[in-house]
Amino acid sequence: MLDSNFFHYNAATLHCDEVSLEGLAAIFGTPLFVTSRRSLTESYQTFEHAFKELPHFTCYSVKANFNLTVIRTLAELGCGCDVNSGGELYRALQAGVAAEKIIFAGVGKRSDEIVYALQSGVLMLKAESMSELRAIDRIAGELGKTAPVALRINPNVTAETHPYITTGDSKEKFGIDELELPRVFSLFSQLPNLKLVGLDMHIGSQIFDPQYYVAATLKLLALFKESKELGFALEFLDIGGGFPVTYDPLKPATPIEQFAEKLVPMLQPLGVKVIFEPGRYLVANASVLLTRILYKKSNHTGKQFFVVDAGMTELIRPALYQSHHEVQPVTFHEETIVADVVGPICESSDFFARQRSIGAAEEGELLAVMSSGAYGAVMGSNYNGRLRPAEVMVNGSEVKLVRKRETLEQLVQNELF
């Protein structure tokens, strides 16, 4: 997506606020992922606006851009941090985020995982299964705490999204199904280090209809009362993420206000505080991949390759969800060909787009991967010997490196003849 207000041409040279995207590639090299901090700001106090009728507290989902200067800045505005491992709660601590502003989740924790939140003293624990609970009670007892934990459900109820990213299915690993909830409940009893908090769910990303977490959090509400009447005193309930942004103009996401009329009235009754764990919609438009075009080519039926220096090891969200992705020239085009945008990695998946028309530039210009802030760094990797790139944030003019372009030592150096 080309955000008209951070990602700009200005003289037919795309900028990212008042910095040019040329002037950045010559300076800290390709690949590159620059961030707009103006954008974090926008859609953080956007998310705000449209759920200020609610009390309500949200924690950004770490998982999306576990960059340290992007979850400073979203911590600086007022956010807190949703967690899904001992490395992402200690990076939001590094960050700077106050413990009791952390929630930390996931599926799988280690035992060290449980022990590393306790002692950090995170808001609480979302648990996904009985087996977990009693993993936490017995942590807590050992350490003479007393754990909050939140109970994760899987409501059954099927988003429509990509099947890798919908988690509210009873299909999918995720939660305690709702129909185990009265065993669990009862298990309570018999676990005297743990204090009941709160109910979570995440039914899934990018999900554009709000009627899913309306039909979610109708089963979440049922549950809420349920739990009251046994005694339960819940200080949270906890909706999750998902909401969705803007990849392709052509599918525009449904604005985060529709999503707000349709729970606001449903949640604001209760008189508890309400989560929410956005993460793309905070960051996904904030960033671009600038890549270089090492080479173009064709072969015998006419299709045309850009073949460029960043690839599925920098995003790989095309390669593992057929994902779209604008990509434009920095410098601006009149004229267009259909071409592929690959990388140079060993395999066939590695693409930015297929069959696109996209302004005709030539080797050795740049091109900008669009809406490459959420899941584009965090799940690179060092496939084929790469190095990680270098990351910069932009502030109107002014410009910071965030993270070091990885050396060839680094490649190495935790590794042991």
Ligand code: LLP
Contents of the next structure:
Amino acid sequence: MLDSNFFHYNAATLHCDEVSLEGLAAIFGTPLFVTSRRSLTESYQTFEHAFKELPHFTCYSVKANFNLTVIRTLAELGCGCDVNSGGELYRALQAGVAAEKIIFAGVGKRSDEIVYALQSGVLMLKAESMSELRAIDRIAGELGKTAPVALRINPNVTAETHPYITTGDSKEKFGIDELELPRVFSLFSQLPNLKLVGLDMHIGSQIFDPQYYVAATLKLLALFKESKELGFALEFLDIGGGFPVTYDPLKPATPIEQFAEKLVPMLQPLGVKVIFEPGRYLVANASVLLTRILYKKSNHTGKQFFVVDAGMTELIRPALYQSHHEVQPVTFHEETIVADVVGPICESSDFFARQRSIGAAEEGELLAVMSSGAYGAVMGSNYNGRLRPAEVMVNGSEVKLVRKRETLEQLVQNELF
Ligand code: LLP
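Alternate state requested, the form predicted in complex with this ligand (shown: the form predicted alone):
Next comes the full complex, and the chain you just saw is listed first.
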């Protein structure tokens, strides 16, 4: 069982803060994402505390959970935002984040997105190729602006994580090859509408070993020194996101303090502002996906299934990365059974857990799929004609609906028929 201050059993019923998940399902229906505001606050404060010795700016990576209320909650605590598209920029601005607290990333930015970012006045655009630098320069010139840019470096460090979420390796599409940097630095003399403000990296996600950050940061530091010798006065060094969370109590995440212990002494002497881009760390354990058991069944092999009303259209992580999510019955059961927890989608990969020992809940009862706050709702889809679920935020005993359940009408509204 995943131990959490924010999701806990009270009188044998799972609660978020002071609110019963049973009650929430009765009011809002299922599937339902339930987010604890206090958990968001605590994660942010723990992160900030770990890096308090270092002049830094934390930009929440909006791709992990782009719900406006989630973004606003973190922004109110002082966070900036890391966005990866015009759509995410729009969301961050709508949530009330000031443009000068937003950094714009993306391996393939379209011209209209570059225009939007420059016109909004973002803190910086993180460029990933020489061609992109030329494009930003041209667009900035047309707009009569100077574009603040950082260079995203591919440090060629292969962090140990799922292969789909490692990004700092030369095999991958991300960033500018570290060996190409001298040529990139010299390009700036031909690009009058750019101002180089920083260097940036992001080596992957859910990285347990701080050594990978150390290895990549050493490369960034060498390039920082080189840029200084060439006369660039950089203001920012962006270390990216990727800090881990615990999904499986048997595989607890390395505490953030251990990352700080290694990184702070390396970065402190530089006299620049360090940017962090945590996504998952801030939001993953703040939400659960609440789902109802539709049917229980078994087959001749003795295998048992819980068929639930949520699926890979709400949380694709088990299907895509074979990731582990704890599944807890909302009503506590002493007795357990071994079962697969599967959704209603016509794909064999549509499961939340396989051969898992789980409380012996009955049909009609609720299950909570834990740690669903990061890369859950944002990666959702309408596949199989599914309606995107409602989302609520809980703060103590207060409950707010922060996203309405999609309707059948919305499912077809953009089609011209
Ligand atoms: N910065 C950049 C440039 C990124 O590409 C990402 C994530 C982050 C920051 C935030 O990384 P985090 O702190 O959340 O690890 N869908 C996958 C994760 C994809 C991560 C993509 N980039 C999953 O569910 O595990």
